[in-house]
Amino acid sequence: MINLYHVPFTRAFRVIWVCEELAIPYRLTPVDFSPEYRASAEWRKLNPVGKVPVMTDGDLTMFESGAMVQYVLDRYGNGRLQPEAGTPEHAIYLQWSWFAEATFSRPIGETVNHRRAFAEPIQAVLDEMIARARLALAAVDQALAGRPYLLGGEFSAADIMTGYTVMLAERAIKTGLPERAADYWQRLQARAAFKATKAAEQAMGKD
């Protein structure tokens, strides 16, 4: 069974929600989300740079969220959540998922970064970090045109990947979200598979 070491609101997010749409079976372990325990050499044995999430499945263990949703997906899916692979349909499905943390996330945990590291933060910085990620929130919004997924008409792991990095965006751009991304948001949470992986995590909480 896939084992999943989260915290709530972290990346494996991502993998439980994937999980909630192909409904297959997961567990989910607490981990210590202190930075003593995260430096620890128990836990760097699992994550080397000591972050969250780690998964395991069997004998394979996994420290990248991403490439965990990936690996879910062609091992478990049967195809679903994603287009044919090497075709240029799945081309762009992997562009919007790799845009989802390289291009997307980056600003935005670096804005995280910043504050944790420096008790007076460099306001310029945060500036240009929340630039960038407006400037990939736009790019977003203007892929939704006319279209209710970036795919198309079909949802795929695409906005899992995206859709969490919305999340993050929500909560770091206080001026709200465009229109059509503020809608994609709306839709994305309305799911199913959305709602049970909030429930998940909710459940976690109170263990």
Ligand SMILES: N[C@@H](CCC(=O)N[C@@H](CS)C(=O)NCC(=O)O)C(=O)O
The other form holds:
Amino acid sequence: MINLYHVPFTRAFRVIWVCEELAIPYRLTPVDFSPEYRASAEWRKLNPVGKVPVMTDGDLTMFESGAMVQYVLDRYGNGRLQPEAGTPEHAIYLQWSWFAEATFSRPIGETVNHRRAFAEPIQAVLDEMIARARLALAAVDQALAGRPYLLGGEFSAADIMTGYTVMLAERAIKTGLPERAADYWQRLQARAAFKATKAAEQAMGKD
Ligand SMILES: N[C@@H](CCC(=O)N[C@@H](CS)C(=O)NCC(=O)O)C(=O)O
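For the form predicted together with this ligand instead of the form predicted on its own, what are the coordinates?
All chains and molecules follow, beginning with the one already shown.
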């Protein structure tokens, strides 16, 4: 069974969400998110740079949330939530999935790291990162013109990858989401699988 080492509000959210969309069973294992534990040899064996999440499935152990989502789709998805590999539609699906983490999440995550690393954060550096996040958000907003989801009429895992980052952006960018991105975010939150993901996070550690 898929096992996710997870801390609420962090990136395994994407993997839980894809499992919920596909109705695949999974287990959540809480992780001590302290810098000390994440620097420990025990955790570095699972994630060599000391981040979360980590996923296991039988003998397989993985880090990188986007790669986990893709693995779950390819192994258990039966063609759901992504276009057929090798098609132009799949290329655009990959584009948004990678964009979500490599370009959009990156400056947002770095604002968190910067604040944690420096007792006196440099405002100009934070402003530059937020400006890059706003530009990425504007690209998402533009892509949603006349369509409910990034690939058009159908929800895909690219919306899971991007939806998580929109959630981060909403918190980081104090000026609110642009109109189409705001509607998109409402649409994503209304999904039963999104609600089940939130509920699974909330239930963590309570059993
Ligand atoms: N690209 C990685 C990013 C992982 C990441 O930055 N995780 C955050 C939590 S969501 C973390 O562990 N932050 C602590 C740190 O960077 O020291 C992924 O998608 O899995």
